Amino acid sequence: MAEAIETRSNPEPVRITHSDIGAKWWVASALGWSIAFMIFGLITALKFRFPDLWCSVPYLTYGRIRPVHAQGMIFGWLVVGNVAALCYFVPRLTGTKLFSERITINAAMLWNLGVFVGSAGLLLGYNKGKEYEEYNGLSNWILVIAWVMLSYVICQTIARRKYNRMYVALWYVMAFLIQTALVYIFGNIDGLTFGYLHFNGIADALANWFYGHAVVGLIATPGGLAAAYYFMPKAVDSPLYNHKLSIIGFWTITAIYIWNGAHHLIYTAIPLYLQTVSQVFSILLFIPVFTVVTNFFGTVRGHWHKAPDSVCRNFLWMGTLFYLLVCIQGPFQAMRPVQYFIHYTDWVIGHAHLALFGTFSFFIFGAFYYMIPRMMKRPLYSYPMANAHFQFAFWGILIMFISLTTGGLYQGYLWTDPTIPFIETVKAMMPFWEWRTVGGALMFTGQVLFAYNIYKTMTLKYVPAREPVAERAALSAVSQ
């Protein structure tokens, strides 16, 4: 029999009031910053279609507004709204509160300044032109110092908890904490060393690649898996499925995924064995994913019927099936015969779109829509609303993911043939493209609504309860 873990762990002795002040100031920050790096996104989708459009505004090149946009999303959007429900569920996981509000707010504010900087180098043209790593020094300086601010305060929180037993959600968060602080030293080490240290050739190429991989795999990975662990069990009122399957899973991912950055350089001119490593590793993250993905499915088993009534398990559940879809894609495509055809095509890019998007950030927006409402201590704003979300992120990933994916195997098939122009693949991409720009409009519209209905439910002092049946029971008594 799977071995229950409740995700309460013990009881608290004495009822702890958590004013989460911290875990607002994230999540405001979460809001704003996928809004304005999404618009970039948007636009980025827009000029595959029209090539001129707005090329007479330097700031607004693709050039510039493409980094602008992933580097963005990861470290504005899918990093800021991780840390903003770790600082919600780690003090009720721990039983205590959050060691300093204020030094968490302050971490947050330089954190949104890191970002900032950075973004604004990149549209006034200073890129290192390395993927995820494009921020300038200063802004390197100020993220790194930002935090570690923020992994003092959540360590000392987490050294300071009433229950003996660590809940698998601090496991992946304590690894969320230092492999970002790692990885993004270990990738930026140019910037933060302003050019006095830096890799050369093949090394840095895959030094690139190492963090590239890693920035998903071991940053965007344990952050949005912490969240699942704890808000799962939580949507559906059941003990996580097992305990030891999940401990299994942890450190079968930690070991297995900083091999995998090299399989981004398949038929390149680093060596046939770093290739073949790669490729190994890529395929042995089944064991990981699987524990989770089942895990998961075992949680929710016997509470599938309560699906219609919250978006929060809408999203979590569905994150949980496109990160199954992603992680047996992602093994998939590292073999050489696909490479062949996938390598450098818009396969590659519909895949990290799935991850970051269809995955992690269906985590967030679950947690979100679990933990607004609790913290706040009133109903969502509008459900509707939610489930329109819902909607709009669904079929809008869906649609980018389809078109971008099919579209990639085509043009990698047109690739092959020599004695086409190489314009002439340009063209055949068109239809993908404005399927693409119709995927991300949906999305951005998703977001829109998400953002304006997250914001109501925050500053309204009275919002009326229009929430589904099952939810007013459960918010009758708001929980920790």
The other form holds:
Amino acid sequence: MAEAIETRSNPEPVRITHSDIGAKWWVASALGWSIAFMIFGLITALKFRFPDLWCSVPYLTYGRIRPVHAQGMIFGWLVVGNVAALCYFVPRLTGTKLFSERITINAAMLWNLGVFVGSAGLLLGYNKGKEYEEYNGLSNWILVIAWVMLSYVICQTIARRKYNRMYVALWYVMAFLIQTALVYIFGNIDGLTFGYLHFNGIADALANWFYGHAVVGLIATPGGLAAAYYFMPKAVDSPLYNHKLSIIGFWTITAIYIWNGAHHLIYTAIPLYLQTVSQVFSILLFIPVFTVVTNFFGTVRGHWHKAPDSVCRNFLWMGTLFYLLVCIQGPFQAMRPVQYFIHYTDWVIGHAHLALFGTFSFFIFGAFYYMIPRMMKRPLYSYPMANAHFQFAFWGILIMFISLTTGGLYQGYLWTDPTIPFIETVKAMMPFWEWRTVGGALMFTGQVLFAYNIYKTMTLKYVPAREPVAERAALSAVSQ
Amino acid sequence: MNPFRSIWNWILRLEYDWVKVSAGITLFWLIGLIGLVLYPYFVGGKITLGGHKTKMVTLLPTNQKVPLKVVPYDAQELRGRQVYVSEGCWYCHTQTIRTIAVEMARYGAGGIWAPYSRAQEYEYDWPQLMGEHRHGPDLARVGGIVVGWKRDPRTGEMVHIYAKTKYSNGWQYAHLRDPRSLVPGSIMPQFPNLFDQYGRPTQRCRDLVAYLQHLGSAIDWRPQTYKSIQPPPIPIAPGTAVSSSPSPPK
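Switching conditions: you have the form predicted on its own, so give me the form predicted together with the partner chain.
Entire complex below, previous chain first.
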């Protein structure tokens, strides 16, 4: 049987020139939105220390800019960055040109319009009132149409592939496209029907967290892992450690992740069996996580120093370590005795930032540092700047994660004594929130360096005169 | 042939067929949707979501049995709910008292524990505002019980009358206007836009406070003698404050 599989695959490489103009549009969108929405995040963090900051401007109150940050970083930066990466690697993995660059560009424009309409609506007070699905109905429609256009292009590209056998990154791309569509349409059904179809009460909470956890598990995870599965072997210039392991990881992630939503509602009024089911499936997540991490570790093992592109390797490697950390923390904190302490505290916010920034944004950083020079056929504008970005991003997320996690644990501990007034537990959190702001400022600084670096790489008309030896190797890798 | 071997080979061969992979992804998602949302809503709903048979985690020393009387929102409270949603109050305030003893004790009053949140209490909620973060205290029991109706002279519509609310309306207005004057160290922002130039609450503010007073109205649990917390009297320096501030028109 194995021989039959081998003979059906087509190992001969196809030489074609990719224009990548669609990917460039998504790259530019991701850079712009990430800077814009991180500024909102910084203001949000500052408002913990200075609660009355700009309170007389109704559009800049805490309750309005917080969702702009959270929604924007997911749908303006993470999803867009992942799409940029897949617009780059899907044509290369399928050995064919992207089906239509024009539709891809139009999808990017439409997607940006949707993110803008949603964010502007939030600032004006049009909030749907459920976490991670705050964008208004008009924005939902625009985003869905843009997504269908993009999915059409990518599916047509995959259907026209020259290589019969599909690499696992392509599977994750399909999971990314399909699950995002399903999850987004179902989760925003009240916005898409302008309130005609909706749940209420506890069922609404179940649907909300079914969606809310899927945003991380079924949108950010397949998108980020697709990029990591393509760029990790590329970054260290070695084949994937084990292909069958990646298949196990893929199907278990697809089957298990969707069942975790109810662990956001432990100890609340939802049925008891749903709480237990979600906890069991949270533990089961160890299967896909360890297969993925084993695969990446095995891929890098023995090839660390051979990496032609150290920045890309560092980001992907650190993202994998954070992925391991966050996916051990996740099932741990879904357990009832842990939920008892940490639910509703800042621990959860630290966890969310570690997953979405520490892991999936790091994957996108690594992907961009790999693909932008190859797309533009010139070396990166500044490698020291890229290394500085790594340091800023790493220490920033580490400070933020540690301060929020310890602070959340401390606050949850204080809450277990009902004689302590609530306001005292808030005051006790202030130093942790200040450190969180420091971490956020570092992350933002790194992001500015990243955006500037990529921007200069994409727009510079000449090749820098001096480049160090390691970068010359990277330049020689820019052969195709 | 080994059946596990043939199943595994079938799975391996999927990597040649993108349509089957897509179908598998969709199928797993649908199973999750049915198990996690649709089954509890349509099939298990009568047993687990409505009615009084919700099984709870019993970390409690006693199994509280309380009579439930879920009151629908009136028009003013529905508008106030919209203010609560669009101003993002729900990012910092949850509306769930978990089935945890210390939590019920914390939000209790006069030595009586606050009852944990029941599923039926959320019956009229769309969107649900159970919340996920507590930068501020829980609001599930911040309101009182409905004792009657009256006509609001400003809008001319019928609104609920409340008794045994945790805070009086005046306290809520003062707190929205300047939280730190009542709770030193609070990180809640001021909401000057909910007040007019004379410091009187606008209609949006009154709607919001009416909604807050409705929260937890399904259960009458505070002691009969409970008095709502009032704002402290405003200290007026002799001869200065009254004359210097503009007097509001009638």
